[in-house]
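This document starts with one chain, in the form predicted on its own, laid out as structure tokens.
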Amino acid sequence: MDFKFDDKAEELRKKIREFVKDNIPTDIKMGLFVDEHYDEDWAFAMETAKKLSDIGWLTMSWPKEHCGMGASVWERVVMGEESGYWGIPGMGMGVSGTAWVGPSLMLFGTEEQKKKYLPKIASGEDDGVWCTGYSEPDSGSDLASLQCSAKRVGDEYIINGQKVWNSAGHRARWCWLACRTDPNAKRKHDGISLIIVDLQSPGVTIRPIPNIIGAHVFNELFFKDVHVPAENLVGKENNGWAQLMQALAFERGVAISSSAMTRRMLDELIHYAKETGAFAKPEIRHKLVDLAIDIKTLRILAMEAAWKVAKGEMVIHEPSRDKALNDLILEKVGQIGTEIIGAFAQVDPLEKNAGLQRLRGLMEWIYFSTPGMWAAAGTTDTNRNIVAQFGLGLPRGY
């Protein structure tokens, strides 16, 4: 494997760091979904997204004909690393649009859909923010059992049902919705379609689900006789399962940015431990070293996947492998971090009093947030099963 960055990629790295220096405050609270709770944080994220869009970085990995820069794999890796390490807000705008809706539309969408939605996502404007509608109260890891229905009536679909755990649902304009279009299909996988839903449509209700620390990140979406134009169907009717799996592969491909984000957390923990004297304890140093090894391993695995893509190879199980390891690393960061900051870990992570917080409340946020991350984009065990089947060639369990 050759992970060498060319001059163009390294030059991009310098430009990104200059952007960070000029536009991102040093006390930014980086981490998981932190932009989505406070209105002022979301506003700053969208302001930054617009700046990134103007430069061309928001969708730099997209082809030039689809509002992108056609960046090389290694330029995309550099952007992922730098945005993850410095916590650049606005890179995801709720994540869905730039990370998997846009790339999925390029593969499966009609020309009209591409012309309508891709420029919106690439603009960095509010009208380009998406959420994802997959999970339901009775349909999680067994996603093919979903029951939210879309019935074709003339030139419309009428949607009824419920979705849950919709990150950025309260910020988004559009929903990337998986629904059942054929309730009589012989196999449950065969009756599913993907449909684009305008969340401003009559009949849509969005209800917040505060998490364990009271942060508003997730939502429930309710659809009652929501009329959607038939032209909003993505790909072929009842063929949505294959498209959904590809979108999930895009969603799980977060290892580059996440390994950089956790490396930044590690650096801050080490600095804090030295500053407070905790670093003098051998057990603390050993835990930090173990964490550093895990983070380095994740980066190597992510780079291997990028190297394969650069050679034109398909990556199948690698995103699931990296996502499963990333889940474990985030859990370890939260545990070690709260141990190091001690009693201050009991401070509400949403507390904005800098005198009470340590490391901007990030460790507490990660500690409480990571259990939910084990389920996001497929549970950790689901991703392990994918690695077992497609990476190790083991028989599929039933």
Contents of the next structure:
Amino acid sequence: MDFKFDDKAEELRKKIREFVKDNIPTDIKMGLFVDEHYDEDWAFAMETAKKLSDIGWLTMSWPKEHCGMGASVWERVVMGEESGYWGIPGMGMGVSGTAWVGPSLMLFGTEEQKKKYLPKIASGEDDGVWCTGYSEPDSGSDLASLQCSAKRVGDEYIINGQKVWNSAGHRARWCWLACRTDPNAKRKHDGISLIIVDLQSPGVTIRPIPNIIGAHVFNELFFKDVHVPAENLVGKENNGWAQLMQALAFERGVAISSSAMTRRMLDELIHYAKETGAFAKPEIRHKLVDLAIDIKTLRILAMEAAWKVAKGEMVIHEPSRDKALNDLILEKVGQIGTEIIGAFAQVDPLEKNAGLQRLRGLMEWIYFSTPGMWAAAGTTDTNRNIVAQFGLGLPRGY
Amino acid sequence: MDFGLTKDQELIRKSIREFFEKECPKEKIRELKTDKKGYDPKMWKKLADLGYMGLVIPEEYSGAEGSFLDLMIVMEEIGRNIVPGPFFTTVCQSAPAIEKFGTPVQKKNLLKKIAEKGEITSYAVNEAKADYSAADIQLAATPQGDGFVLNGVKLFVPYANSATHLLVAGRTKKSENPEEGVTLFLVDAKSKGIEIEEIPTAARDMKCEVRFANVGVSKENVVGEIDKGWQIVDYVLQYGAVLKSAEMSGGVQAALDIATRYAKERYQFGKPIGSFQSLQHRLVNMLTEVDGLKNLVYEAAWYMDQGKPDTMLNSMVKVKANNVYHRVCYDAVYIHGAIGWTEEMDISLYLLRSKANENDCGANGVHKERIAMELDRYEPLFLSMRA
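Form predicted on its own done, so how does the form predicted together with its partner chain look?
Next comes the full complex, this chain leading.
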């Protein structure tokens, strides 16, 4: 056993903190998908992405031949922790780009696709920003029932259909699209393919869906006879489901950065509660203690999963286990945070420079964002289904 | 970062698990509930012969000088198999206190006998409040002649009726700060004036009330410094809290296994009940808690092993263990339905230990206040970036 990071990883942590000192404001409005809403925040995120790219950190875990640094699992973990704690924006390249589009392309993409798309993501430029098209109005948790169709005609696919909840769709150049290529497949899972779509293609319409507090973080996408070159198929035709499950496993690996993000929230809250005197009340400080234990638990679970990855083990149920726990912790942060803020928690968190906001509106932002996080990357309970099946070996019940 | 065990540690786990599976089946645990000693001296002797009593005792006192992590593994396995006996109070509380704070003579007399013969020493700290606070320690230790005279009552002393020695926390001085004036004594359990009576606990896991009426102790039997005993109590509290949590972690790992197996085997509506989502999600939440506790225990134990105890983490681990032990045992019983609420089912043995486990080495109130104190002192990281 060893619960310390190796020297190389700790060196990196020091360098990241230097970077933060020079580039990230300490009062940054960090949080969940906050960058996509305001133009100036998005611009700052992309400016930061470019700087991260210049150092090589944006895609540090990718191999050198694909514009990465070949960083170790533990260096990646440190990057995740630090970006979560300091709220470094721009790490995602439209949420999807660095986290799962790139890694999936490396696993399933053609050489041409790798050459074309990976450098764009790694560059931190607008052309490397992605969104993901999975959910549809009638296909949520039952994702395999998706209907958006891609019909092969000569050298092209013709796409028709609709997608929803596309985070950063309005900022993205590309869409990582799951669509039905075989409507007659016996099992619904067997007729699905992943296709790369240029969102500048004719026939694509993007409409904002204001979220619960009116922030523009996700969208609906409409495809009407959109022509896509056949070479944009990722992996094998009709094998998309297996590839998608792998991509979702990448997507669900949020626990490292999220446990660090929630630890920052906790630190801010404790500091605030000490200043206001709330910390002296046992009922308040015991809630903060409970939250501190939960966050510590999430962190150690995420580390255990990373350790398995570092050993070369497949992690199947662990990211889902940690995602479900993270969902509970987000709720607690929002609840306790807004309780400590008190009446000021009713001020609109989206308002900039609202004098009566406390802690920059972070707590009410988390409070209102949490239900959205519960739905993202598979609902809490959908993820529990995965743990039941693969972690406990229980028979599928639905 | 490495969550894995060494080959030697894997071997310890395998050997001790097989030992308990063979020597301590659940029928024996049930039989011991009505036994006067509450443990199996034959099994205890075998454990001593195999060297487990001296696992972390230094070689010069006939021990194996193993690591804290070795001991953690044994406690996890004791918890998994809910092995009744004085192992925890002797090996995880009394011996480490003597080793760290005892005189050479005390070490030689006590540690050697624990390691070689498996002699039992019980740690006697709880009194009327039984809350691991300094204020709870009121047993009067009055100077007399060349030593002290003890008067008072200790509660929930494990296996005191089989102990050769008692490690007793007494009060040698009244002061504003209750942490001052505590002194520890190594007392011969057969001393005149000691009366021992079994407390009827739900698990019948042998906890005793020990009454001291003018019990004489010589000065040589003071452990550590006079009036400065609180640091020993605190040391044992932390040392024990991590190991008790390891025991509880082993317990909930077993409880989850039992419940999962039952959910696969029990059919209703023509299907295994484990195929129903309501039960699946309950089991998944249990798994998350069990995994979380297990790994937190490992982390805390590793820091202990390195000689750099993380005091906040130690308290967090005990609170986590208290919460998880209750949750998982309750849910595991629930998954069994009505039959889970019977003496007959093994899962009952785990639940019955929940209140003893929760209060041993500190319940949530004690540890949450310790954590809060640390958080109060803590300078948050984000402030370091502010000019």
